[in-house]
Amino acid sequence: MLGRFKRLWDAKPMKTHYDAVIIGGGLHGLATAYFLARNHGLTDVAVIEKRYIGFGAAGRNTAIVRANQRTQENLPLYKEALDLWPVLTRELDFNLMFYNCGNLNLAHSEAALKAMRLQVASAQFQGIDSRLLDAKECRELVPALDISDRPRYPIFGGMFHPPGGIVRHDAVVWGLARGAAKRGVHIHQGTSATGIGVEGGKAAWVDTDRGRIRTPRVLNAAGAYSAGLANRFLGQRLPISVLTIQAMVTQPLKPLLHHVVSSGAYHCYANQTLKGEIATGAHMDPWPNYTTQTTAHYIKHQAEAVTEFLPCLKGLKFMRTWGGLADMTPDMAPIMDGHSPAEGYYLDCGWGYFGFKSSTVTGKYMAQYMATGECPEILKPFALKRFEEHRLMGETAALVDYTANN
C-alpha cells in the first residue's frame, strides 16, 4: 500500500504582520517571494491567493519560452529568463521539464522576412542565438511543413531561435512554492485581498477576508485582476485591458513535431507535448472580458490554421480546450513599477501573453526592488510613466479599452 504523499509545503497560520505581502499566487508572485528569501534574507513574507496557486495564467498557458523579442529593452530580460531555467531546476531540486527544442517563427511574405532580418540582427547584437532561414531550411528543420504554394499564406522562410522551447508551467509553480516555503515564506491560499491601506504616503497594511495584515511592502502581482485591484483599492487606473486567450490539445501522436512552430499570419502556434499531444493556441479574443470560456469560433480557426502549414494533422481530434486571461497594455510590454501612489507599493502586471516566459527573472529583480527600494536598471524602461510621456515600446501595438478597469 502506498504511503501518504508528503505535501510540498505546509499551510501556516496567518500572522497580523509581515515584512512583505504579495497579492497573487501565480508565477510572478511566487518567484518574487522565493528571491526575496533567497537573495535578500527577507523570509517574513506572505503570498495571498484568492483561489489556489497557479489558478490563473500560470496554469493556463502553453508553456512556451523564448528570447527572440524585438526591442533592446525586452531582449536582455528574456535572455536572462531563458538562461535561468536550468539554473533553477538544479537550485530548486525540482524537475521543471525545461526542453530547449527551439522556436521556428514562419514568414509568409518578403515583408515579413525583412522584418525578421531586423529582429534576428537585434537578437544577435544582444548575444542571443537567432537565425534567418529560407523555406527549404524551414522544411529541413520541420519536415511536416508544407512549403508549396498550396497554403493561403505560402511559407517564404522563418526565424529559428534554438535556445527557446518549453517548460512545464505547473512544475514551475510547485517548485517555486516549495522553494519559497522552505525559506520561511507563508503561502495563504483561499485568501482574498479586500483593500490596501496607506498611512503618511506609505503602504501600511493589506486587508483580507481573514483579517488585516500590517506590512511596509505590498506587491500587486494579481495578473489579469491587478488593474481592477489597483483601481478599487488605491484609485490607480492602469492602461490595461483583459482579453481571453484560448488554447487546446489534440489526441496524442507519435513524435513528429520537434520544435515550436508559430505563424503570425495565421495567428497560430503549435508544439508537441511529452504525451504526444499537439498543443496549439491562437491570438487573443478581440474584446475585453473576464471569461475563460472557449468558443467554437476558435476551435474552427485552430483546426483550419494549423493544418494549412502542417497538413499531416488533418483529421486529428481536439481532446481538451481551455481559456486564460491576458492583462494587455497598449504596447504589449509589462508594467513594473514602485512607490506610486504610495511608498512601498509595487506593481508587476500587464504581461499579456509574455508573462510566463519572464516570470522567474522578473521575480528576481522585483525582489531586489522591494528589498532595497531602488529600481534595478533592467526594470526602469517598464515604468508606468512611459505612458504619460508617450514612450511606448516598439514591441508591437494594440488597441486598449480603458473602460475595462472600471
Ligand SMILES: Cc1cc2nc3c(=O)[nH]c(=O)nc-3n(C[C@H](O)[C@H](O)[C@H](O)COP(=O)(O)OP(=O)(O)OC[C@H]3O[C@@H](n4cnc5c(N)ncnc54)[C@H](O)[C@@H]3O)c2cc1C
Contents of the next structure:
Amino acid sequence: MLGRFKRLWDAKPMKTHYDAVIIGGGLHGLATAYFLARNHGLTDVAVIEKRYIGFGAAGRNTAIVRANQRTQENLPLYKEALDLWPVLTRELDFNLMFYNCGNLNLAHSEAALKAMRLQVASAQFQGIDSRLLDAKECRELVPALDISDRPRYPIFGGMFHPPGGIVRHDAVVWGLARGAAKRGVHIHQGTSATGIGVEGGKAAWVDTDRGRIRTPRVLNAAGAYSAGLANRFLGQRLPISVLTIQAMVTQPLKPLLHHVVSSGAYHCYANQTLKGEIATGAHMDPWPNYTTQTTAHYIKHQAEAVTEFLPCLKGLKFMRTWGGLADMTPDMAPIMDGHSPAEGYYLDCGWGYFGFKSSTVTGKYMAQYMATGECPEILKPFALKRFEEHRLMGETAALVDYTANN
Amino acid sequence: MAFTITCPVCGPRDGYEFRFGGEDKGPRPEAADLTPAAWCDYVHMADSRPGVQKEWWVHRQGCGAWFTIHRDTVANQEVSLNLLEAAE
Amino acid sequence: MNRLKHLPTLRITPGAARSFTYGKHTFEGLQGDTVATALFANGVRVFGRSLKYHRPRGLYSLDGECSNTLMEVDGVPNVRTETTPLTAGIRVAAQNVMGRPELDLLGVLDAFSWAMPAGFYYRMFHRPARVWPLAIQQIRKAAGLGRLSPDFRMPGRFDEIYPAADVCVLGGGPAGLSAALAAAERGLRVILLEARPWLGGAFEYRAADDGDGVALHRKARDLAAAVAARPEIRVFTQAPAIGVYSDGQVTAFQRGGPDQSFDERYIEIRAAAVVVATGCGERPLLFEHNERPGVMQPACAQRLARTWGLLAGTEAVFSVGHDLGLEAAVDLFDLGLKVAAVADIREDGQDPTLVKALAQRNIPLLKGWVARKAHGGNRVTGATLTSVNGRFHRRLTCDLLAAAAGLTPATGPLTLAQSQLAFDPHTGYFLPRTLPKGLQAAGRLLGLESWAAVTASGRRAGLQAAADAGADCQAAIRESEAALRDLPGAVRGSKFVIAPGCGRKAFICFDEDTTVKNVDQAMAMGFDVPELIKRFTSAGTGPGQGGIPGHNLPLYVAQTGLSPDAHPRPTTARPPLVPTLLATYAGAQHDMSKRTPLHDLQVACGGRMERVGVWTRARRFTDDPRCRTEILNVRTNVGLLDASTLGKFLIFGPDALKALQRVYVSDMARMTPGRAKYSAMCNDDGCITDDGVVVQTAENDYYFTTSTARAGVTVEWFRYHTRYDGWCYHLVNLTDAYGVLNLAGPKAREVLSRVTTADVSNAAFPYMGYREMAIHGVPVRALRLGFVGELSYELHVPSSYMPALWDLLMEAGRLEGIRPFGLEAQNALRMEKGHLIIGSESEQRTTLHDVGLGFLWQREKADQRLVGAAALMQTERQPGRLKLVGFKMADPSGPPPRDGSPIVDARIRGYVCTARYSFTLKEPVGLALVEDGLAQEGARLAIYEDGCQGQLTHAVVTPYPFYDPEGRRLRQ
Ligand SMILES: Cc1cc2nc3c(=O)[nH]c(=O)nc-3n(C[C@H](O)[C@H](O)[C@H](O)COP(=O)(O)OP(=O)(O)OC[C@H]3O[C@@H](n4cnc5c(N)ncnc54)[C@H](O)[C@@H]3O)c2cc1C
Ligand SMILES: [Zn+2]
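Right, the form predicted alone is done, so what does the form predicted in complex with the ligand look like?
Full assembly next; the chain just shown is listed first.
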C-alpha cells in the first residue's frame, strides 16, 4: 500500500560544489532549477531553502493567473506563462489544477474604463483574448454583482479576460520540485544561505548554515527576502519595498462565482477556489515589513470592500486569513538581471503580488540566462538599469503610493 | 499584529493614522553634479534589510508632523532609541 | 422529547415554546434552546453530511468546533446551529445532502473512499487532458457546504464599536471572572468577552463540588453575579474573541437581538493588558467511525442534559481519558442515563471519589481501555472497546458513545498574540513558554482543574494585567502567587490519540474527511510536518479550522517517529478564531465621500453626480453623454462650474518662498503682485505630479491652488521635501474651507460685473490677474484664468457662501443664458484648448518635458535643490520617450477614437489620452502620448481600437491648442 505513496523528492546529502546554486525554494527558484535541468542539461543544481519549499509567497498566494497586463514588455511573458500550465501538467505528470475560469476586472469610473481600453486593446493587438464589457454584461457573467447605483463606486463596466483563471499553487511547487528532483536537482530544505562569495569579480560560492558550496552561478530567487539578501551579501541596493500582503478565505460553499472578479477602486479581488471557498485579498499595508502577521484593519477593510460589489457575500463567513510578503518596485514590474555586481550572479525579484502567474516562464528564461550567460531578449526590459535610466516600465498608469517619492 | 507609532506631537497612536516616508537617507543632494547612478541611489534604492531601521513617518490623520522613528521591520514594532543604545 | 425538569442548571424556559421549520417539518423548541438543541429535542440526529464521503454527521461538541452541525438558516449557509439561539419562525435546512440527511443518495461515496487517498486531486484527472475540464465541474459541485443565492441580501442590523479598556479578559469562566474582579478592585476599567450567553465557563453546569458541599454551578453563578455588580467591568456575552493582536488589540463580535440596537456587531478593543482565560475543550478520540451520530464528547452529553434538559441517549458507553469524563458519566447516570461501561485510557491516577462513585452505581470502569469502533449507520448501535495494548476486545450495545481522549486547551488567542507555545509532557498540552508584554494566561488552559486553583490563577493574572496597565500592585501579585503555589498544580493529561487496531475510517479532521490513513500517506510522500500535512491532506483547513485536528495532528505526527519534529509542535492558528460573517466585519460600512457646498443645488439643476476620488461631483447636466449644449454654451455664452474640489492653500512665514522654490519648477521669486503664476510640481523622477497657480498676497504670504487629486497630499509633500531644512513656514489647507466657482465664457464679464462693484474690465482685471473683491459683501479671491479656453473667472469664497454665490450668478446670468456645466464638458473644452489634466495626459513615467511643459522649469533659479531637478536635466533630451501630441483624424468625418486606444505599427507606440468630437471645430481632435519618433507634426498615427479586429483608423499629428491657439479669447 505504502508503495504507492512514494516521496515526491528525496533529501540528498549536500555537496560542496554545484554547477548552479539557487537561493530560495519558491516558485521562481524551483522553476529555474527545473528548466536548467530540462532545457540545458544542467542537472548539477542545488536549491537552497531556508524552511521548506513553498514556505514563502509560493505557498501563500491566491494563485490568480492572467495575461492582460498594461505594457507590451510584460504581455508576451505572461501569455507564454498562461500557455504553459497545461503543458507542464502533462510534462510533470502532476495535476496543477489550472482552472481556466476567466478574469473579470471591474471599472468604477470613466478613468478606469479608459485605462482598461488600453489594456484590452493592447492584449488584442498581441493576440490575447480580452474584452470590454458594459455593466449589464458584467452582471450576466457574474450574477452576484450589484450593478445598481447603491455601491459607493457603482460598476461602469469591466474587462473580461477568458484565458485567465486560477491554479493550485501548492501543486506547482510540488510538481516542479518533483520534476526537478527527478532530473537530478538537489533540494536542500531547512538550509539558509548566509553569504555569497565573489572572487575576481565572479560569483564563486554560496555560504549556508550547513557549509560552503562552491559554484560559478548563483541565482538570488529568495522572493521578498531577495532585496535584503542582496544588500547583506553583496551590498547591492535595490528599488524594492517589502510589504505585507494578506489574503483570506470564507467557509466553502457550492459554486457561486464562476470567474475571478477584481476591482481596482475597492483594492479587492474575489474568486471561488475548487474547494468552494471564496478567496479574497489585494490591498497591502503600505509600509515595509518582514512580518507575515495579519491585522484587524485588513480583514475588516476586505469585508467592507468585497461586499460592496458582491453584496450576497455578506452571508458568508471568513474562516482564515494569512499574510505573506510582496516585494514592490516603483513601477510594479519585476527585476530580472545578471552579472552585476558580480559575474555569474543572477537576480530575479520584485515580483510583488503578481509573481505566481509568471513563475514558470520566468524560470524558463532565467534558466536560459544562467546556462548561456546571455540575457534572453524577452527579459532585457526588466534590467535594474531602467531605474537609473529614467525608463520605468509603465505597468501601472497611476503613481504608486508605497514610497514617499511621489 | 496591531501597530502603534509614537508621534512626537500626539503621542502613541494607531499606525494606520500615519504614512511611511522611506528609510532615512539624509538631506537632499545637490542636483547639478549628481550622476544618474547617484541620483537613482538617493531616490529609488533602499537597503530593505530585515531588522531595525531609521525611517520617516508623517502623522497624516493627525498633526501632520514628519519625524523619524526606529522600527524593527521583522516584528513591525517601534523600537525606542534608549533600548537601542543600551543594546549596542 | 421530554426534557429533564427542575435542574438548577437549566437555561431553558419550560412552556416558552418557539416553533420553527426544518425541511418539511414544523418543530417546537423552547426559549433558551440553540437551533441544534431544539433539533435534537425533536429527534433529529443526522444534522448533515460530510464534505467528501457524505457520511452522516451529528451533534459532537456544543461549541461549533466542526462542520457537523452547520446548517442553512433563513437562507444563510453554514450557520453554527450549536451556538445560534433559537428564534421563533426560522427556517432550518440540512446542507450537502442529496435527498434527506438520513438518506443521502451520495452516501455511497463513503464506499469509495479508497479511491480518494491523500492528495488524490494532484495525481488524477489530468490524463488525458480533456477530462480535466469535465472533472473541474464535478469537483466544484462536490466541494463546499451550503449554498448562497447570488441575489441574497443579508438581513439584519450590523454595527461596530471601538471600546478601550485597561484590561481585556478573554473568557468568562471562573479564571476570567476572577481576573476581571482582581483588576477592577484596583480601579481599572475591564472588558470581559464571553462567547456563550452566560458566564461561568465549564463550571456553570457542574453539579459536583470540590469537597465543600457547594455545587460548582452555584459558585460559578455567585462569581458571575459579583462581576456583574462591578461598574468598572463591561461584560460582553455572546461575544467570542476572533482576533488577538499586539499592543493589546482584541477583536470580537457580539450577537445582539430584538432587545438591542444591533443583530450582530464588530468589536475592536484596545487595552493596555490582555488576559487569556479561554479554558479547555475536549480532545477528540480517534477510532473507527469516531464521528458517527451518537458519538459525542462527554461534556456535550452532559451539557445537553444539564443546560437543555436533554438526555442524549438511553444507554451509553463512555471512553475517556480524564476525570471530567468520569464525572460526566456519574452525573448523567444520576440524571437517568444507563451507562454500560466507562473505558478510561489511564491505567491509574483517576480521582478516587469518582472511581468510588462509579462503583456505587455499578458502572463498570475499564482502566486502560478505549473505544476502538463505533457500530451503526445513521445512529450508533454499539461500541467495541479494546484494551489500550490492543489485546482484548469487548462489544457493547449502546446508542450513545461519549468519547474524548482528554482535554485540549483553547490556545488560539495565545498563538495569535505571538506567545511561544511548547509541548508539556505532563499535561500533554501546548503551554505558553513565553508571553509577550501585556499578555497573561490563566485557568484551565494552563492545566489547572480545581475551582480554587483556577480562580487563584485568574486572580494572579488579573493583578499582573493590572500592573501591566500601570497599577501599583506588586505586593498583591506576590500574595496571589503564594496562594496559587499552595493549591494543586496542573493535572496530568493524556497524550493518547488513536485506538489500537482501528481501521481505515478514523477521522482526524471531520470537516475535510481526513483519516489517519491519509496522514500516513502524506507522510510517506514526504509531507512529514503538520503544516505540510495540513496542506496536502486539507486536515484543519475546513469550516472549523483546527477545532478538531488542531491538537491531535501534532501529537500523532510526533508519535509516528517518522517526522523531523520529535516533539509535537503546535499548528498555526489564524484569525478569525471563530468564523465571522462578512456582514459583521463590514459592520456599519460607513461611507465617507466628500460633497461640495453646491451638491444639492447641482442635483436640483439635473446634475448627474459621480464619485471622483474622494469627492462626489457633477459629471454632466443633461442626458447627452457628449454634453453638446453644455459645451457650446460655454463657447458662446457663459457657463458655471463647481470647482470647489481644487486644492487651496495658504503658505506664509519667513521661509515660505524657499519652500515654494523647492517644490515648484518655476522661479517663484519672480512674481508680480496681483498676478497669478502658473507652474507645476514634479517628483524626483522629474515626472509631473501637479499644476496650479500661485499668487503672492503679501510679503512672505502666498495663496496657491493644486489639482483636486493632489489636495490631500500637498501639505505632506511640502513638509516631506523640506524635512531636513528646519525652515519656518506655515501651510494651511483651505480646500474644504473655500469653494470655487468657475464662471467661464465670452459673456462671463457681463455676469460678473452685475454682481460686484469692483472694476472687472479687461484693463483693471486682465488675464492671469488676481483680485480680492466683494460680491454682495462676500469676500472673494478672484483669479482670471482660462482652463476651458474662454474668458473666465475663478471665484474662491468661504464654503458657507457658495450656495448664495451660485444663486446670485445663476440669477445674474439669466439674460446671457448661463448654465451649469460638468466635468465632461470641462474635459472636452480644456482638451480643445490643449490644456492637460495630470493623470489623463500623463502617466507615472511622464516628465515635465514629455508633456511639453519643460519651459516652466527655470533651472537658473537660485539653489533651492528643486525636487526633480536632477531627473529633469538627465531626461531633457532623452530619446525614446513618450511625448504628448495633438492629433486630428485622417478622415475627419469619422468618430473620434476611444480614450486609451493604442497607437501601433509593428509594436505599440503610444496611446490616445483624450479624444472628442469638437463641436466648435466640427471634427474630432485629441491628445496622445506617442514615442518621440512619431511626435513630429504630420506624422501618421495608426490607432488600434479594442474590437477593431485589426482594422486600424488613422490620425495625423497636429499642433495644439486646437482651439484659439493664439489665446485671444482668454485675454478678451
Ligand atoms: C497573499 C499573497 C497573494 C498573492 N497572490 C498572487 C496571485 O494571485 N497571483 C500571482 O501571480 N501572484 C500572487 N502573489 C505573488 C506571488 O506569490 C509571488 O510573487 C511569488 O511567489 C514570488 O516568487 P517566489 O515564489 O520565488 O518567492 P517565494 O515563494 O517567497 O520564495 C522565496 C523562498 O526563499 C526562501 N528564502 C528566503 N531567504 C532565504 C535564505 N537566506 N536562504 C535560503 N532560502 C531563503 C524563503 O523561505 C522562500 O521559500 C501573491 C503573494 C502573496 C503574499
Ligand atoms: Zn501627531
